[in-house]
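Encoded as structure tokens, the following chain is the form predicted on its own, with no partner shown.
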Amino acid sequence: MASTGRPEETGERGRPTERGPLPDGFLFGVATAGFQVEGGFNGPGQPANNWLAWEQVGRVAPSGDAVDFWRRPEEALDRAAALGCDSFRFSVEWARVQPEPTGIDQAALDHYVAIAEACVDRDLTPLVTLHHFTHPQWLGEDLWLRPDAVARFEAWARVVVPALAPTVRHWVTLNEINVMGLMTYLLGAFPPGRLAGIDDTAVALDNLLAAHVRAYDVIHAERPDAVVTTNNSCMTVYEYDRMLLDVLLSRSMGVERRDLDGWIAERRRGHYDMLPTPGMGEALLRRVGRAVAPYGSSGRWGSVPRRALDAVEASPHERTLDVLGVDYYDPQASRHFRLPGHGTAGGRNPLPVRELWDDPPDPAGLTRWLGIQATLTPGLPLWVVENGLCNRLRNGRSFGRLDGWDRPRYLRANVAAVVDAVDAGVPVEGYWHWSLVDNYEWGSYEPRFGIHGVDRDRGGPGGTWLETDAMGRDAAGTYRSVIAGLRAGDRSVLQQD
């Protein structure tokens, strides 16, 4: 077996040992994406990406140099290690490996690989994730709604997958599935920017679900002891969120094709039986999902291709995740919409949605979350793949959240809530907070959720780092002793100040 980073403390997978609140073998990791961290995409000479229109026309604004970590892994590495992580995770972009239709970048993939070998190099697992939002620019701004799509991710995963698997064993196949679908297909806010394009969002959640499943079993035939899953960003509306997993978990519960649709509309009623409808607005939001549903409805969505199913059954493994990843920030829909005109940090917010430094704190609620998302899949071992504080950074000036919550009460607050599952028997194995540093948030550098700062201002390519966060506190300095301290068996280290 080849080395991740650290020795295997746990002997049979879901029997550990107790040390402490945690069991051994837990990870406690940063999280990053390749787009938003390296830098070098989309200008004169460089690999272009799906984002490329948006940045020449201002739809958007550059992403520059982002934090420079293409040329300086190093950094990013050492302040993870120093913050007592045992994990990091990062994405092989597609765009710069392959920048061409014909031909892969050799020296691109070398450099990757290079970054996870520096990954074990300081005790830190390689969490590596296939694809983080972006694709080359050459395979078109709707890549996902293409017939060819999932072969064309096949065969990326074929491309990237042998050349890691020897240093890397947990993989992230496609982030946030459902935020893909949505944000580029529903809401706009991904290229190509379509708006209430229903029939689209279905086909390309189709596409994407299929495309894991492919990707998972690249990665099982390479690497056999693989930990394969993809995360979705929590969302109580079913079809956007558990709908998409139960799909995948179809075949291992043991559920015929023929059957499929009558059982998602029992794992619906399952999943909102958990959590109450509170409140109108929710109540319409999920009128709507199971409306336009693709599964487990009336049958309206009979054109959707169903690729998902026949990769689900194609598969040679019969459950295609081997752990349940989530991204955890607000799950509840309605409350990311709002009147036009509140307030937000900065001055008033003009759209009728919420700001990412708006997002309300609901440590409890991960609790909960976990709870839930154990039950409905007995057996499977969870990771929070992400988890994070936003606050505002516009014209030099940092901004306060309106709430008042600043990072080192967060991160105390959600890694307490992971204990609490954990106590609870949700067999959580690892945590890894969303983000080591300040980096391009899909299409601006004013939301900032980095443990670590940027002024963006001072230094060369990248900026300079901060021993801060955005708002001046010193969250490196909490989560590092939350991590020592729970090693250590101390809960002490969850109270807040």
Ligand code: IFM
Contents of the next structure:
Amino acid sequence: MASTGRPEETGERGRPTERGPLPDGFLFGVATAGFQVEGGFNGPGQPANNWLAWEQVGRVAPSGDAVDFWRRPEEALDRAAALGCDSFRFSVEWARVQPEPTGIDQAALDHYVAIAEACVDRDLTPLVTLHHFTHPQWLGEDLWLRPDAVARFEAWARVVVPALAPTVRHWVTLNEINVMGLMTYLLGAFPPGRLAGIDDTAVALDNLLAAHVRAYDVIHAERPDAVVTTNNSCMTVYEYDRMLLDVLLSRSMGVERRDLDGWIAERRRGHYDMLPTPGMGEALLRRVGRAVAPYGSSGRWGSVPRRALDAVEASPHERTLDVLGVDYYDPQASRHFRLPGHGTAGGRNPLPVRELWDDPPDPAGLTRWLGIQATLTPGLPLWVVENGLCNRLRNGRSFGRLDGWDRPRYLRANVAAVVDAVDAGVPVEGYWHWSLVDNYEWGSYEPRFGIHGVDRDRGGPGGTWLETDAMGRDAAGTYRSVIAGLRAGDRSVLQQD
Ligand code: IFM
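Any chance you could show the form predicted in complex with the named molecule after that form predicted on its own?
Let us now look at the entire complex, which starts with that chain.
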């Protein structure tokens, strides 16, 4: 199995080192995504992506300059290095490199190579995402329903990977495949904003999984020692989380295609057996998930193409995940639904869903989740590819969280949860905090996730970075001391004040 750490740092997996409680080669990082930080999309003369129409008609806030990462990546990389991180995650934006159907913007591609090299110059292992929710506008909003979606994505990987592979060994193919499918076709939150498009969700998920497999193959052909993952956002409903990974892993687990549906049923049981007993809402969502799944169910969704399985079968690799990436926010599906009019930071929420800034932290849940994944896939290392806390900033006013949590407490508690998992023998090999800096949160600058806050009204394009986070807390100082302390074997840095 490929080692995920840098060669000089790699030791025995899951074994605490003499220097501290974490395995050798454990990566601490921060995670970002191009459209959220770069700026310079969807304006006149700028590369256009699938959010263009929504920005133009005012359905979402303009992404504008974001934090101007495209023009000054050094500031972000210096800040990540100053935290003591040894990894930095960024995405290569398809719309920037291929703004037109024909040809590529070589200067843009070279710029991404330069960013990867600038990471290495700072001892930051680059973790590169090939697709973080966006694609060129010319591919249409419904790219992931198109029969040629997988081939298109494979062609995109063939553009990026040869250019970056000499510098980049660690990859995320597609960010949060499950969220991409659900937000686009079920919940209407990503363009084209379809609600309850159950069949479309299934087709999109199938295409996204197949695209992952093809990209995995492209990356490994270019760089056999690559470490490749995709990072589902943890969700308790099996069909929208673990089932997708199980489809990818089925071949490596010796499951024949004809046996897949029965095996999926077993895996569903295994997944739910390890989760806390569901309340009524959760049980209902699980039933719905099961009824509409493209895999593991009978009859109704037989029309879904199952391209993912074809790709898994055709791959030269028995297993197309080198590490299991998890994004951990609030996995409990039923917790996302609330009665309209419920209280939220800064007012009342008229919608039947919980806002990001009200998502309840659950560090113990993170330890449990990591353990469950390791049990379901013994021997596969794990990365926490994203984990972060949101607060709201509205019209220049920053709101604290209703539950009183802040980022220093969250950072300590969640890293401690990862350390607990490692102590229990779970092979976690990296943690990337979302995010280094406040950024464009898919249609709005109100949700803030940054270790560094940004004053968007001061300074030039991209605003002014703050030393504190949006709540005025020293999140940077906390992460710095947590990383340095754990590397020195000092767990006291995880204690709450
Ligand atoms: O900002 C997003 C990111 O793009 C994907 N994962 C969740 C983050 C916070 O909502």
